[in-house]
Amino acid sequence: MSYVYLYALLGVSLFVLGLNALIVHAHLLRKILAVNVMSTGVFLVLVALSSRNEEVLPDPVPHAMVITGIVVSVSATALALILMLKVNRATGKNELPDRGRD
């Protein structure tokens, strides 16, 4: 098993771990952190699969996509934190209001 497949497996496990936390936890900050862990897993898989062959130089396109994704992820996290603060001010809780059946 080469290091490429080890990194890809680690990236997939990070994505699954983040998806589990996103589904299980109701607290908004934990959900935001879970989405960040999921994106880290996707970035790790992209970088790992860009250099599948050890004799050939890695493909630069996935690396550029990861750098762009990191910038977008930081911006989306900042927006999500601001929205979480607005929900906290409106409801007094850091959870989304539960909409029951009418």
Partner chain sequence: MELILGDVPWIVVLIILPLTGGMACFLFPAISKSLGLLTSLAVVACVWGLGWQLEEEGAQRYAIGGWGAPLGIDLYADGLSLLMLVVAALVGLGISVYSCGYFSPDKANHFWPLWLFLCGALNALFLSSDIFNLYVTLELLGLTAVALVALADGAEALTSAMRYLLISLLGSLFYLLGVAFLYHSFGSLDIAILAQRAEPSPAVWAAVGLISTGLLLKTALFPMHFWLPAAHACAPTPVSALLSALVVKASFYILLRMWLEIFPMVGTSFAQLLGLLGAAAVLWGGIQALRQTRLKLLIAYSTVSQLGYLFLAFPLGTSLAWKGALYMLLSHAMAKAAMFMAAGNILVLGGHDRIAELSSITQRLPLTLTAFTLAGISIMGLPPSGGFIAKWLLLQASIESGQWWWGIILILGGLLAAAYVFKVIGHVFTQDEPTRQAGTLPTTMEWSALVLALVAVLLGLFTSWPLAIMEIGSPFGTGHSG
Given for the second form:
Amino acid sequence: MSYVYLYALLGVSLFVLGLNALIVHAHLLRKILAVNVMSTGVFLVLVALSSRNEEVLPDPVPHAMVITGIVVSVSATALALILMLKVNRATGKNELPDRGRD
Amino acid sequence: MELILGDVPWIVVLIILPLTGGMACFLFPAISKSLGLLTSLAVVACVWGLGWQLEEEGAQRYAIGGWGAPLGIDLYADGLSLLMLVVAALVGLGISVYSCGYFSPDKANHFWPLWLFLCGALNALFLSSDIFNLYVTLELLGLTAVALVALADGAEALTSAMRYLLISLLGSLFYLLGVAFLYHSFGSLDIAILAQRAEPSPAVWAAVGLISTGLLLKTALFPMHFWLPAAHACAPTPVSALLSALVVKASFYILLRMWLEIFPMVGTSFAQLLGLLGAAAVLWGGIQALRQTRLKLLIAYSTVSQLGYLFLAFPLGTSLAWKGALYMLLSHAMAKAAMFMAAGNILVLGGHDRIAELSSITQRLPLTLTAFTLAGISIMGLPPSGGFIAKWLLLQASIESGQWWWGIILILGGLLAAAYVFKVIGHVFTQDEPTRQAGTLPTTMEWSALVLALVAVLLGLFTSWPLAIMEIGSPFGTGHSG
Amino acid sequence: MERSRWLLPLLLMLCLGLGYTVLSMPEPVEGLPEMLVDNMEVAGVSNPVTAVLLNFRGYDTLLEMGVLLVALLGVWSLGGIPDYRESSPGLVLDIMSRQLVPVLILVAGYLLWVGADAPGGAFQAGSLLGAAGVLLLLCGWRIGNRCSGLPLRFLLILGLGMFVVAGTGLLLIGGEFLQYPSPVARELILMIEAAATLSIGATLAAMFLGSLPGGADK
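Okay, that was the form predicted alone. Show me the form predicted in complex with the partner chain next.
Every component of the complex follows; first up is the chain already shown.
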């Protein structure tokens, strides 16, 4: 058992923590941050598991996937933030109306 | 001529073309309308070219960069992808024609590039054979869809766009974690290679769970449908049409691909669960649709209901059942796009879509009314229509595999659909004083709705062609076909 | 509150299940890394991550430039924040950005160049450029009206456009889409990366600004 698995487990925990925050918190900024925490968790799993075998160099493919993922997540966050501001502007609240949320 | 056509890699052109069109629209907003229409037409032509190639040579694999899987990314086209491409191209053309008259110049500048990028994302998604590449296309699709929903003004549209964005991101992350597990277990991202290597293990089960959850969230299967009605009803009409007709089907397509190729899950209790959720969606969506007082919301709930049918094929798992589900997908895409367009026409001319007060508006829109009724026939599943053929295939499959109870759902769903369609039509035909409101409608907006609705009905008469497309490359395996 | 009673156990179970999966995961029998090593000589660059991003899986990166552009289109279509008031930057920010921006641009150029053989590359360089842009915007700098139309839009699509043009060009001269001929692979990759860097930097800064430059002034 190496440190690699520690990081991977940390990634999984971040994913679940983010999911929890996404469900529990109503404030949109927290929801957006929660999604970002979740994606960080996924990236950590991807990268950590790529160096399981200590004798060879880490697999670069997951690294490339993570870079792609980061750019996607930055783009999505930018859109989400401006949308949040717009929602605030239109409704005066930083929350989604409760309708439909189970 | 044949030589040239045969050599062109249509599979790549189908992806680059809409992206280039989108960039061109972004650079030159002044001519974006003509660029958009031209691109949509060209996409239809390219799909035709690809279809011709597939018919001649069978399923196609294209290695981008010449590397080939697992090192590079492969594109793969078979009957299943071709069918989805045909749907996207035809509905896309209809939506493009409709949008020409719909948007104000200011909104149009934003609409056209986004719409063409969405079109490119759809084509890329249907052609990809790489699970991480599918993630990127999903995100491209999701972000464009959210931006398009937010084009409608108003608090309701913005909040539904926000919720849609969060759900879309959540679904993508579940999917991506599943991809991570699959890659780290089997060392490849290519679907075909994974199909060879995958064997039952905790990692595969976790991946099945994560990927399915993520994609079901995006497909809005009951009970994860809560975000769909508001998003689809509040969006601008062309966007409602393309969300209901195409975007939700994209995540369904990925799920179907994975189930058919990677996860050997047919016949398990998980498949039964999907079937049950599908059945619940058919009934719940139908009941909710019946309770709506606004036309666009009614149509959106009808989408929830119709999506349920697609999942009835999972517990059956025969080639006949898959064909039925795909036929449902095909005819629903046409009919639902037509229905939303008809509702949009009513909304534009009358300024509201309250069902109880429709008659005064619709009397001035005979073509739109015809389109709505024809689309309704397919949604209800009355013969002759695409919806009828789809239900017939599913019914046959359910009886053949001894699970007749799914057939009852089909019939109940049809009755509910009939109830909500007639609820609208009933209000339309009550005699009311026609109000004298000013305003005219571009004829393209009425005709595009009518043509799509006609296609949905004609699908009930010309069945051999779509069924032959599905056979190319036998995506459902050679197993027990009906 | 009602919800938290079942939510927590459910999430704990999910966490445990996923954790168990991670620990029990077998190592792939045939991994990609060996295959990558075999192909590195013809990839054109010696940094394996850049080789994957720009060459082996360049198509992913192409679509990803599309994602970035689409997000900006979405931000612009929302029309920015109407009464966004700019405060004066203050002395510290003003002087600091004067010092920092040139350094950022220089480091971005370095990262772009070094990315071919060592950690670095278009995204890192692009985000530095974006940071420089954000600093400038914070100081109250705005792009001139003359450049806010077509030139700016051209800059924004440069990354995606270069990818598509290069890919299609290679297709036309007889190769596959995005198949770089080995002798010029390095040059092609650097060219695409340079274009992508500029686009990423411009897009990030434009996202920060939020509204369509030039359009908001009306």
